[in-house]
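Only one chain is included here, represented as structure tokens and corresponding to the form predicted alone.
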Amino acid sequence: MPLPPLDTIPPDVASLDDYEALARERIEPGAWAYLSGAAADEITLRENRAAFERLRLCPRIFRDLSQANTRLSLFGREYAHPIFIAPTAFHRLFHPSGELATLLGASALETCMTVSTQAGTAIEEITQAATVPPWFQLYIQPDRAFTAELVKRVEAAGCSAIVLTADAPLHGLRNREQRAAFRMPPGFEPVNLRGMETVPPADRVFGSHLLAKAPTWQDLAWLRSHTKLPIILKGVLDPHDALQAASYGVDAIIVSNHGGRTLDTVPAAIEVLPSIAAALQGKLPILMDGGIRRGTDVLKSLALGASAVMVGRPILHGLAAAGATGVAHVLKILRTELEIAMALTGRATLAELDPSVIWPAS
């Protein structure tokens, strides 16, 4: 039987890995497989961490840090720090208050949260409680008319950007989840998709209606014509796709391999980031997610071309362990680690982070 969420944070909790251990004790085994699992042999899942660990930092001394800060500006809005919450589904699997508890923890640290299409809480309820206007993660649905109405609804609710996920026209085969025979419990549904025309499951991939209705670049142009909100394209790993996205008028991209959950054996996001930054040459802001567990990971991402990062699984670990307090503490740990790493590498602002922060490879 899973343990209940903690009322207070134990004094020996010092890192995000500590939260993962606490969360595992509080999540039903099938839901843990759903949260922690990735595609196939989970090589990309492991590589997301290993690639960060291979990078070394170059410390600098006697730098003026008297005006140090982590502020950044994106799409005309000011953010207190570059650590954002990635879209993840069904937060009520991990805490009874679901997305509202996540939002409360995010608000305590002035963090921008991206609400999943598969959230279990209505977008209007989330935006009404938000102190930082959230972003909304969108899958273009086979029902395009419903998708257009959902975009209007998201705008009216007060979301400040749309995060269009591009790298999951199909679910990856997550063997850990399959072996656990995980099924969404009764009563769990993506409430923001109520009223959508449903698509029956397919018994094959090629030749199925799933691929016949999968989004294309033309659908990105269609979405651009339906909203004035910034569109952030999530799931870019190829520099050519990044350049094509820029030509279609997106406002930013997110370098991401979907946490290793869709296609296994693709490279770690941090490995791909420098080549995409080089291709774009500042045309678009770049965000990145995948494997971030330390403030030094955030620093490395910003040094190699990202404007900000997104964090997924660790937020849910904090949520499961201690609700809103756990989410806030996870974000606090990351932000404190980032500030210490910036100070010890002699960088007072995010604008001073560049590849020279990384120790040259031998």
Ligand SMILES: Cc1cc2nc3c(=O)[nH]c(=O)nc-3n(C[C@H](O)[C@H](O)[C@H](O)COP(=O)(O)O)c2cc1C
Second form
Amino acid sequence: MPLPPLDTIPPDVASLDDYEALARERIEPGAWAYLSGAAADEITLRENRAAFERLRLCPRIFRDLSQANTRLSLFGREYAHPIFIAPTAFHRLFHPSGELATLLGASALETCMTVSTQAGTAIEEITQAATVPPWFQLYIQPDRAFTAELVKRVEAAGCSAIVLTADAPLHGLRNREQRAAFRMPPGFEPVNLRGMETVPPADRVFGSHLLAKAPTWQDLAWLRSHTKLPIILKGVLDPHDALQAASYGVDAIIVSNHGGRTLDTVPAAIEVLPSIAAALQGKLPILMDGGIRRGTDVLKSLALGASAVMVGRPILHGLAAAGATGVAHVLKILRTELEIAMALTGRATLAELDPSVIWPAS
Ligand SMILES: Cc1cc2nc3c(=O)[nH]c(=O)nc-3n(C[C@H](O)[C@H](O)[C@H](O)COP(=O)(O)O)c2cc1C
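What does the same protein look like in the form predicted together with this ligand, given that the last one was the form predicted alone?
Next comes the full complex, this chain leading.
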């Protein structure tokens, strides 16, 4: 039997990895496979961490840190720090209060949360409780008329951007989930998709209705014409796609391999980030996610061209361990670690984070 969420955080919890251990004891094994697993042999999942671990930092001494801060501005809004919450589905699998507990934890640390298309809570309920206007992650649905209505609803609810996920036209091959026989428990549904015409399940890939209706660049143009909200394209790994996204009028991209959950053996997000930053030449802000577990990982991402990062699994670990308090503490640990890493590398602002922070490869 999984343990209940904690009321108070044990004093020996010091890092995000400690939260993973606490979460594991509190999540039923099938849901644990869903949360922590990734595609096929999970090579990309491991590489997301290994690539950060290979990078070394280059500290500078005696820099003026008297005005040090982590503030940034994106799409005309000010954010207190560059650590954002990545969209993840069905938070109620991990805590009875689901997305609302995540939001409460996020608010405590002035963090922007991205709400998944597959959230188990109505978007209006989330935005009403939000102190930082959340972003909404959109999967363009086979039913485009419904998708257009959903976008209107998200705008009316007060979301401040749309994160359009492009790297998952179908579910990755999740062998760990298959082996654990994971099925979404009864009563769990993506409530924001209620009333949508669904595509019949198919036992084949090519020729299925799902692929027949999978989004293309034309759908990005269509979405651009349907909303004034900033569009942030998530799941870009190739510099050509980054440039094409810019030409379609997106406002930012997220360099991401979906936490290793879609196509296995693609490179770590942090590894492709420099080539995308080089291609874009500052045309668009870049965010990135995948494997962020330490403040030094945030620092490295910003040094290599990201304006901000997103965190996926560790937020759910905090949620499962101790609800809103756990989410807030995970964010607090990461933010404090980022500030320490900035101070110890002698960089007072995010603008000072450039490739010179990374020790040159020999
Ligand atoms: C349990 C789980 C559910 C996810 N659901 C979504 C989703 O609904 N939409 C989406 O764009 N990405 C989804 N992702 C991917 C995350 O947004 C993010 O890209 C990834 O988790 C980042 O890697 P990290 O977990 O190492 O931080 C999900 C990830 C996990 C772990």
